[in-house]
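Only one chain comes next, encoded as structure tokens, the form predicted alone.
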Amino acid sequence: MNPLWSVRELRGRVEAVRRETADAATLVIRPGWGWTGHLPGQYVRVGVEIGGVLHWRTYSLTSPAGRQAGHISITVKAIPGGRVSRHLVYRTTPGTLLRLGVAQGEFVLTDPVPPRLLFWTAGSGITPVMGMLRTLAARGAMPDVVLVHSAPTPQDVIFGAELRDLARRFATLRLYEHYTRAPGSRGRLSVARVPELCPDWRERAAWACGPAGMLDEVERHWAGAGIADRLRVERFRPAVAATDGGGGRVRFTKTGREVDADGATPLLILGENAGVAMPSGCRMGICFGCVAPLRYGQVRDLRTGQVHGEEGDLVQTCVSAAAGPVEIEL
């Protein structure tokens, strides 16, 4: 029986690894009965098997819309550290099965496409925004596009080639690429710059993705300028609140773990250092996958700060933390 045909979940079998830098790989997958397909910058939940344990992360899908003979692709960057990236980077072979969410997300190309377009990126933070650069560029239809990426180094640029290579084919894209850590460097990119970089920035429908500093500043500059309309932005963590609350004694009733939390760790990362099951998803409370019991005590949302919680509420431990002695019934 081919496992792709399941009723019961969606899953993809892995046919293709590509290796994009020296901590990043593409994996491309050919999803089975029930994906309805994506829109370009949308993001998808892969269940991924370590150890006999499931475990789920969001990725965004860098394959054109519409599905080129049957595949989709992801683009995951290593975190040191962590667990699954690092699996899905160097220890995942072709043949591998996947388990596989519906494309979401609001990060998206718009229809129609604006005239003239900004993408200010860093790091991993190119993998949406490939996506709609190759949905354009099979369209072969690329308009009035800026698109300005920094990385340490030219190595470091996943996707390096054939961004530099779209830039040659497509003379409405001019990329500029920004290196960190190469010699000459002046250090880190402000957005700042924006107006030597772009001097129609404010004309332009923009998208920014990458670290969570960078977006702060980037949502200030639009906001400063009367345009955040314009702007869309994409974060792979959710934006933390600032807090002063202190934590507490966290309780895991089912497996009795037990572990002291600061006030500011999410719920899902103690648990999971703690060695519990944690059911996860998105990491960024959108998808609702990591919610579980609280069966005593308060919690803290990182993304507003408001302390909140009752016995049986279901708690979304990826953005929650402690707020006192808590128990969650995992």
Partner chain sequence: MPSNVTEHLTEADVEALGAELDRIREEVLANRGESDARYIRRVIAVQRGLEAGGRAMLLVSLLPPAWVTGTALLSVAKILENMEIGHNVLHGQWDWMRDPKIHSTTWEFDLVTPAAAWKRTHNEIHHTWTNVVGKDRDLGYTILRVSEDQPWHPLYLAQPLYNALLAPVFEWGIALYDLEFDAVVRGEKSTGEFLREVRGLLAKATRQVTKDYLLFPLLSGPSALPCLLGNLTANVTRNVWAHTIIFCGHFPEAAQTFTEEEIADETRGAWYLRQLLGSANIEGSRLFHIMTGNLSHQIEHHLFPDLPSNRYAEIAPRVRDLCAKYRLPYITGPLTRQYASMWKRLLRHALPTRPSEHATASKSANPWRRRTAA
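Having looked at the form predicted alone, could you now put up the form predicted in complex with the partner chain?
If you are looking for partners or other molecules, they are not here, because only the chain is given.
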């Protein structure tokens, strides 16, 4: 049976893997039954099996929107030490089956498209914007677009050749590339250069995507001008919080309770003490009666000392302690 015909879960088959830069690749995917399309700029949850374990990550859709059938694509940048991103970039071949979520996200091209746009991106922050640009290009009517993109070197610009080609084809698309590590570089691109690179930035609908530090600066800049409502920002939240493994703030997302955890107390006890109605059972890690979905962070298995966890994992709260900040859906 064709696995793409599954009605129980949405899947996709990798049809091609295109290398974009030394550490980024585009996966062209044929989605199965249940794929309902996407808006330009949205992202999709992708489930990939590595060593028998299913891992979920979200990636921006880089293919143009509007084509219900056919292919979609995601573009993945390999993160040093990133198990899933490295697997997708370096070890995934055509024919691989992936699980898919439905497209989601608010970082989208508005309809109708504003007459003047500004994109401010860095690194893999170009990926959701690429979905928007391709959609506009496919319609053949490129509005007045300024794209400011920052990358270490020209070779590191994901979709570099295609972006430059688009800028040549459409007189209304102005591309400014900034290199942080090329010879003669002035280093990081400061948001203070917005007025210089795009004098009419206040009148434009703006989208920004890139590292958290850059986005903080951008948000402050737009807010300072009193036009925060003209800016949309997309943050790629890290899959896992930086942790020293010694406990942290635990948030129970459904009840909204929050407590500080010491890294040795089971989440079950913490929750009970905080007045959360915790499911429980054997209280020693046998019966799986106390599991709850992890929404953020990682936990330490108090039996083995092992730190583990990804968003969506069901963790045994009776034998798990917080390893850094944690959110549990209870």
